[in-house]
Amino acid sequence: MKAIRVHEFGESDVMKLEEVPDLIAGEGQVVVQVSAAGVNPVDTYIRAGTYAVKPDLPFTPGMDGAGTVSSIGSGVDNVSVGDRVYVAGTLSGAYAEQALCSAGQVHALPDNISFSQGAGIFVAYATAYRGLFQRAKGVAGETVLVHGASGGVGTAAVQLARAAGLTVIGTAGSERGRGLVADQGAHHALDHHDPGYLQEIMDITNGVGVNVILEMLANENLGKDLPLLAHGGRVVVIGSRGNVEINPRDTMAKDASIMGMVLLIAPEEDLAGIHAGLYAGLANGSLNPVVGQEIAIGDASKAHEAVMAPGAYGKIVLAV
């Protein structure tokens, strides 16, 4: 099979496109046969090897994926062979033909998702349901602010925000960008170069303020992000690239709270959650990944130039 290899920890060329053995599965473990693998920021740090977890070399990235499952190891009873299904992690990486994976790892892909769209399930919506629901504990009836909601994970948010019966406020930096927002069911769809867009947000709300703020840039955005709270108003950080400064008293003053959250260290019960609630969305129609680019596989180098570029637009997928 082919599958894209990191000899060394580098910059987006050090991928390099190869013909490696066909996996075996073994006792409680899936072969899966990837259609489409998802890309992430996350899988550019592991890349360049800034990552707090570094993987032995030679690897192959990729914690996103779906396609047809083409073997099962004794023990799986969860999957057969044949079925649809997207991945949440794996143990071989999902930039190949081919992933192998734990029978927990492997999970049903609804008829109604394409394999592209399925490859953007796991980090972009497992992210935004655990920040929205099980850390900031929103509910119907709360206001949210997705700050950059025009990526995967802003599109899932908005989605289910308002599957949920929350008002949605999302924010991105091109019109293009807006406009999706707005197509995935967000109220307000604003500018965040606008200097004037923090006001509006205060406008919106009556100068209430947001009950939950979702936060992908948290070095650039935090600091302005804590007057934007309603009382009792949360900030989950999903992403940041760098250090802030922020004025505690804008948390003191309103009884708030800054939480943060990585996907992959959250508890095995809270991820059976997660997958439950993911497919009852994807299955009724109220989830719908946005798939903004569909990238070769032998390209995956200006893949994950895209995912790192500004003006995200949708999950970024590679058709292997």
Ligand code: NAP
The other form holds:
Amino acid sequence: MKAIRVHEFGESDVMKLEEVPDLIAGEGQVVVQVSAAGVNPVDTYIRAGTYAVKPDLPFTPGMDGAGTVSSIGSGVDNVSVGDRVYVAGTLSGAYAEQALCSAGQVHALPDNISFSQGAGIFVAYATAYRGLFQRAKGVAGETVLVHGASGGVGTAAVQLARAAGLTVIGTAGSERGRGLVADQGAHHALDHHDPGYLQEIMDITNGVGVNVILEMLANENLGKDLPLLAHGGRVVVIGSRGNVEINPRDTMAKDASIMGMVLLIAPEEDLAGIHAGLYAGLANGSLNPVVGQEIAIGDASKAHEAVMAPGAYGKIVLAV
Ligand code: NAP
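Now that you have shown the form predicted on its own, what about the form predicted in complex with the named molecule?
Every chain and every other molecule in the complex is listed next, the one we just looked at coming first.
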């Protein structure tokens, strides 16, 4: 089978499409015939060797994918050969024709969701779900600012928040992105490059502020986020690419909280709740992953450049 292999950390051209041996499912394992693999910013940090956890070389990148179960090992009872699935991480890497997974990493894909869309479920939707519901404990009637709503996590967050009855303010840097954010259900789509947009958020909330902020670029925005919070407001730091200065006083008089999260350390019982919630939303149509770009797996380097470029539009997936 063919797989992207990385033999040394570096720029996107270290990813090469190579012929590698077929995978065999051991006890408690599943082999998925991958139809599409999802591309996430974290894949680029891992490929570059700048992520906190470095895989042993050589390796196949990718945590997201969707396809069909092609074989199962002994003791696997949650899926059968032929089932349509999405993966939540893999043991062998998702940028490949086959992915070896533990049984717990494989989840049913509703029939109404395509494989390309399925490749955009785990990292984006599980992060948005965990941030909004499990960390910030957002509830119907509250207002959420999805600060960076045009990309993978952001579009997922807008759909989840809208379906759950929150008032949704989303931001994007391009006009096309703002159109997408509005189409996903945001009540207000603002430009995070517009000098007046922070005041606009306060005006939308009649000066009260927002209850929850899901922050995709905390190094840019955390200092600006805190004055936007209502009393008891919560900021969830989802993405950050550097340092930032904040005024801690902005949290004090509001009983405000800044909370971090990393999806990959979420406890198993929390993940089980996330997957159940996502399945329900995907099956009933309130969640509908947006595939903005589909790129052939042999051009994975182009996909890594695209996912780090401005002007996000949903998910980028690799056609396998
Ligand atoms: P993505 O698809 O590349 O989207 C990036 C988003 O950030 C876009 O909406 C982009 O908007 C927005 N953005 C760019 N400049 C911004 C600014 N100045 N203010 C606010 N937003 C801005 O990436 P993603 O998959 O959604 O992930 C978003 C971030 O979360 C990444 O840093 C990723 O590494 C991180 N992440 C963390 C976890 C975790 O477990 N903590 C999980 C998944 C992702 P425009 O392009 O329209 O300007």
